[in-house]
Structures are given as structure tokens and as C-alpha cells.
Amino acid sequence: MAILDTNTSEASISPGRDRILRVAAELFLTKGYAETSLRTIAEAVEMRPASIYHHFESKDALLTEILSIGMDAVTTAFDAVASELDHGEASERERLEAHVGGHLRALFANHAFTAAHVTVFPFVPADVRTAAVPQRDAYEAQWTDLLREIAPALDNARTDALRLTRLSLFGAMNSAVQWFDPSEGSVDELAANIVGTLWNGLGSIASGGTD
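The form predicted on its own - chain by itself:
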């Protein structure tokens, strides 16, 4: 599976396939799933439609790979942050901010691929959704485990606080693709702001109500 940002991972991929993925990701993001046909993609990459089929058996197969690339990017970023944190001391808040920053950097570095999960995924066919769900669930589980470690008291089945906190955090991070321009602002400052806003409630839980 290809990851197109060198800060995440490397993959061997043909220039033609690479270009198709990049252009198709942008078209799905800007035009939408229904309005983007393989013919449209072929015209944009200056290929015959039959040449697209040499690499991908269908539009759904192409979109499935794009969504997988997006999930690979954020998952690799999460693992990289976790590895870095293993080598030093970090507070609960610092751990959370580091992971939020990693997610945001991967989000913007691979924008068309990651943003597809925010703007395109709700409208994809059932088979594409089914193919993408395991990766999405696995990534959500990493965040669930992180939040459980930072604030164990969130893990309360009666209130579902852990799930709601994770969803709120994802909403804050992922919605940034629709309004934040990393060329005009610092991603690290955005991460600090997101965590700072959340921490007003989460901090007191992590410290047993004394923060």
C-alpha cells in the first residue's frame, strides 16, 4: 500500500499508478464520489480509460485504496509519536498533545487522502465502506487505548464518556481540514489549542479531580 508522504513510510509504486492515485484523490475530494468517473480521472491524468483499468479494476477499487492510504498515514504517525514518547518522560497532557499534533501533521501532509475520510466517506458505496471500516476501527482503538491510559475514569460504561471523548476529539481534529490553512498558521499551535480546550474537563479526570 502506498503512502505518499515521505514522513510516514515508503512504498514502491509506478509513476503512472502514483499519478492516478494523487489526481483521483483530489477529484474525489473536490467533485465528490458520484460526480467523479473513471473517464474523468483518465482525462485528468491524460490516459485512456482502459489504461486506468490496467491499475484498478473499478472506481470503487481506486477509492478503496485512496482511503487505505489515508488511514495508513495517520496510523503511521500515531505509531511514530508513540515510539518517540517511549524514550522520555511526558505528562498525560503532553502525550495527548503530541498525538494530536501527529494526527494533524499527517492529515495535512496527505490532505486529499486523509480528508477523503471526512468529506467523501459518508457517501461511498457499501462495499467501499466495508473495506475501509477495519482500518478505521483499528485506528480508533489506538486512540481509545490512549485515552484510557491518560484518564482511566473515562472508561465508564454507564456514561459512555470514553467513546464520546474520542469522538469529540476526532471531530475537532478532522474538521480542521475544512477550515485550517497550515501555510498560514502553526499546526502545533492548533494541536495545543485543541488539547487545551479539551483538557479543562479531561485534566481533572486524569488527576483524580484535583487539577
Given for the second form:
Number of protein chains: 2
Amino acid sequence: MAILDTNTSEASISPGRDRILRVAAELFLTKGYAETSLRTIAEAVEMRPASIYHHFESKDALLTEILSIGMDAVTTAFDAVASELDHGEASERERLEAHVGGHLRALFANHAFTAAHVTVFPFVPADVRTAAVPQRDAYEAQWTDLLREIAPALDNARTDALRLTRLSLFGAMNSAVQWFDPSEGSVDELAANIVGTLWNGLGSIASGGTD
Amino acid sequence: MAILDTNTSEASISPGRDRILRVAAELFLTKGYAETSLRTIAEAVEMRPASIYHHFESKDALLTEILSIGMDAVTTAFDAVASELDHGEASERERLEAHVGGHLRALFANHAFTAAHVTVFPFVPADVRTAAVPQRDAYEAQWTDLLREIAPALDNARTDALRLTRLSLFGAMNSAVQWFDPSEGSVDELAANIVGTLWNGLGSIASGGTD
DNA sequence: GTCTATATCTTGATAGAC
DNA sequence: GTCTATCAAGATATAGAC
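Cool, the form predicted on its own is there; where's the form predicted in complex with the DNA?
To see the whole picture, the full complex is given below, headed by that same chain.
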């Protein structure tokens, strides 16, 4: 369900379902969901608007599947990193950096599908939101568990630090889809920078020392 | 230009311009710009759609002014913090925390106007974007200068660390408009948490030590 | 400054031929 | 599986009375 090999070269894609998904995801991301009409999508895939309805029940159903593909991508990446780490003896910091790197690589490898969760999601229709929430919650839970293992001291009900830290980290990572250009710098360097700052703190390099 | 006292109590607001601005900002934030029709706005302010056009030239003009009010709020807050710090002998960390706190307080005190810059901005029409960009750039420049003073080591053209750090920090702070509820926790505590992690690093509290 | 009434356009979606 | 043709609803915006 909601599987799409986003690495297949563009030229080999035959017109149809996959093509519509890719093109629509790109348009929703750049122009917005409500701002993108089915006519615009149809034009971009060189079809008539009515033909879209042979592949998708409605515009909402199309968006629902795009969001599902995006969550599959980051969830799969998380699991892959976790099973890779399972064999070695990684330090806390190495684990964090591996997962941040995995998340960011998945984000940019499936850019239109994952980025839609960052920018488009806040405004999706209620039924689309309802369909997407379980997958999102499950992925958030994976990160909550990870952060708790890495830094148990965060797990303080009074300060809510675990939740705040997770959401701030998500905010920092996910905002990158709006300003980071993988063609101008490596995603791994971005991950190293984010984790470097997050782990050691700005205090370690501040002009006035660690205070 | 684009001045609106957002602290005036709701009851004392007479119908008209200000009311439209507040209500429209709230609707754009929760439902999205394209998803919110002038009919919906008119209904919420208990007017007919045509009456909106007496106060605003177009729907785009209404959004443009909302975004401008939002930037005024955070810019004013930044300047206020800066001039306050000017008198004392604040440490690097204290300066950062004061500005993060100022940004977050301004964010939540003018929530609908500032949050629109986070969630609505990516999809605004081209002319609205063009009008909003100079104010946004100016505010970003203030933060770039601040971070350079606090941590000059970031200013490395090769790693682009200054820019990455600023954008990650913005990502973390601004994402809070989507998940932080000021009625359930103080904004100052949120600021302290973000700066605490950013300054000292997760390494200082990790289960395996600082590595 | 707000109203009624309406022009004009675009939207998501459907029917049915091929 | 794609097409032509079209519907019904909703969009922004305007004209002009009060």
C-alpha cells in the first residue's frame, strides 16, 4: 500500500498512476493543495482532467496517497538505520547522527512526497488529515523512543523536555526542505551540522566561552 | 504602516478594518489562504462579502497587510530586546536566550499574524510574496548579525554553518506555532528549553556521557 | 460604510462515446 | 484508459442604491 519506487528514472515512467502521483506531489508542494487545480495537474501530465478520475477517486484521495508515500519513505529509512545500528556498538551521539542523517536523506530522496507533510499538511481537508495521522503518530513514537534511550534525563513530566526536544529537532530538520538545496551541499554535511550543534551546543564555540 | 495594536481587548474592537484583519488572519492560519473564501471571512465578521472591498482592495491586499503586521511584531520585539541588552553586561548565552524569548513571545502574542509567515507564506501568490520579502530579509539579517557576534566560529564560508545554524534555529522556534500551546506552558520555559539544548547540547545530558 | 444583486470565471466531478 | 462535453457549485470582484 502506497508503495512507489521514487528512484526509477523519469524517462522510463509510463503515463498513468505513478506519473500523476509524482507530478501532483511536486505541484502541491510548490503551489499548495487548494491552489493546484486538477486541470493544472492534467496539463502537466498531458492528460484531460477527466482521465485523472480513472486512477483516483477524488483530488483528496490523490493527496492522501501522496502523504502516505511520504511517511512510508521516512519510516522505512528509520527502520533501516535502526537495524544497521543493531549490529554494532554505536555511541549515543553516533546513533542520533545516523538517524538524523537517515531522516534527512529520506526527506530529500523523496522530496515532494515528504515535504508535503511539512508545508501542505497543516491545511489538508479533514478527511485527508484523519487518514494521515496514524502513520505520522507512529513515526513520532519511534523518535520519542529513540530520544528517551539517548537522553533519559529528558523524560521529565514536569518540563515536558522530551516532547519539546523532539518537536524542536523535527522543526529544525523538516524546515530544511524549504531552504536546503542538495545540489549545493551534501545532506550528510547538513546532518553533521545539525547534530554537531545539537550535541555539543553553541556554548562550546561561543566567543565568550561556555559561560 | 501596518500597525495594529493586537493587545486591545477583543470586546472593544469596533467592526471594520481591524476586525477584518484579525479574523482573516485567524482563518488563513487555521484553514489556509486559498481555502478561506471572502464569504467565510465576511460571515465571521458579520458583514456581506462586498463590504470587505471597502476596506481592502483585494483578498491579496488583505493578506499582504496581515503578513506585514506579523513582521512588524517580531522586528519590534527584536529591537526592544537589543536596546534593553545594550545597557547591561549580558553574556553570550544570556543575549541569545533574551532574543529567543523575545521572538517566541512576539510569535505567540500576535499569533495569527506571525504564524501566517510560517505556514501560509510558502503558498502565497507571487505579488504578495514580493511585497513581504524585504521585511523578512531584514529580520533575517538581524539574526545573522546576532549569531555572528555570539559565535564567530560559525562564520565559515566553506561549511556555511552560520546560515545553517540560523535556519535550524528558526525552524525550531517557528515550528512551535504549530505545536506549543501557551495556555499549557509558559513561553519563557519554552525559550529556556530551546536555548538550554542549543547552548549546552544534548551531549551534556546523554546517557553515555559527552562522548 | 454597508447593503443587494450580479457579472465572470474557475473549480471538482460526472456521463457516456470510443 | 483516454477522450469530449458539460454540470452545479463556489470563487473574486464590481455596480450602484441607501
